[in-house]
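Given as structure tokens, the chain that follows is alone and in the form predicted alone.
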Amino acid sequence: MVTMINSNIILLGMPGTGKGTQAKFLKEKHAIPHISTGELFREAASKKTKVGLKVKGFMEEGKLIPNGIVNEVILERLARDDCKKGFILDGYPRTIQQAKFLDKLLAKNGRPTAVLFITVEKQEVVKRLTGRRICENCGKDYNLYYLPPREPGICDVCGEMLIQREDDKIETINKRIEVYWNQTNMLVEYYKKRKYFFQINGKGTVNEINKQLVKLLQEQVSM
């Protein structure tokens, strides 16, 4: 069942906390777009534009992409018609500067913004990320520990080989987590005193966590 929610949602948390998975559920339930900066950046990198080549270099090294480039990409995406009734941001903002830029942008539409902070221990995050695999042909996601393919290394859907993305290798993951704690974690302090800030324990099944998020958003609507 699709329910409409005239709101913006920001998902915060370390890489591998399940933000992308939960965003897809919320997208279907509330009929608003899921905007993943990771996907936007990978799309830009694949097109090999001037900005895309810069983005690719930062991603492969596990470094944060400069605020100016990120804000430019987000500004263009939020201007599209499908964002008029709200949207879900996954992977943005990642710095205080980006958050302030977003605040100014969202002040114009008057919709409430819910910030959902999903927490998971570092050891579990590393396990989740290093286990991720994707079919380069059809795009289906797998995890060696939680959602393995029927035949090792082969996609269940199209039979093509599965790959591990460069940013899911252990060296890059450790850099991503270090970057998160040094910079992105400050966003929790920035947002946590706001009316619609919620912290969720990301340990549990996908459905259990989803129920928590849906309940919090329903409570937000009634506030």
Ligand code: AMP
The other form holds:
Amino acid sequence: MVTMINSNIILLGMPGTGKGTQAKFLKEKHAIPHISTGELFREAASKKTKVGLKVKGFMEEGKLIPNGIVNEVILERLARDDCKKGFILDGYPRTIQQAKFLDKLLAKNGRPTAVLFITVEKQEVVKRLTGRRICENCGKDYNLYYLPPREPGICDVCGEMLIQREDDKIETINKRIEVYWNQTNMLVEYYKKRKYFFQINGKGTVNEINKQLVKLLQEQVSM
Ligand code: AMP
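Right, and the form predicted together with the ligand of this protein, after the form predicted alone?
Whole complex next, starting from this chain.
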């Protein structure tokens, strides 16, 4: 059942804490778009668009894409009609500069913005990321340890081959975690004192975490 919440959601946390998975659930539950900057850039890179060609190298090395490029993409995406009743941001903002840019964009927005900070231990994050497989055709996520496909390497939904993201290989994962600690974790301080900042322990099943998030949004944020 769709429940309107009339708010924006920012999902914060290390790569591999389940932001994307939770965002997909929340999107269905609240009928607001899931905006993953990582997905937007992966799509641009695979289509070899102008932006895609600029960002490919950064992504492959697990480095952050320059703020100017990211902010421009977000500005354009949030201006679309489907964002009029709220949206879920996954993987944005990742730097203080992006957070300030977003604050300015949302200043006239009138809806509350919930910041959901999901925490998971590093060891667990590495396991989740190395085990992650995705279907490029329909977007369904799998995990070799927690949510394997029925037939190895094949998507349950559409039958296409599953792939491992280039940046989910161990060397790049370590770099992404380092980048998170150096550039993104400070956003916790930036958002911590806000009225709608919540920290959630991401240890548990996808459903358990999802229930917690839905309850929290309904009881404490929804207008
Ligand atoms: P993700 O799917 O969120 O893990 O993002 C994959 C990659 O896309 C990251 O490792 C970065 O190279 C790039 N990226 C995604 N979102 C951002 C962002 N907000 N700022 C800078 N780089 C980003």
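Here the rigid core means the biggest group of C-alpha atoms that line up within 1.5 Å when the two forms are laid on top of each other. Just so it is clear, the structure is predicted and the values come from calculations on it, not from any experiment. Residue numbers count along the first chain shown, from 1.
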Superpose on the rigid core, then tell me if the C-alpha of residue 76 is displaced by 2 angstroms or more between the two forms. no
Superposing on the rigid core, I want to see if residue 106 changes position between the two forms - specifically a Cα shift of 2 Å or more. no
Superposing on the rigid core, I want to see if residue 137 changes position between the two forms - specifically a Cα shift of 2 Å or more. yes
What Cα shift, in Å, does residue 152 show between the two forms once the core is superposed? 3.1
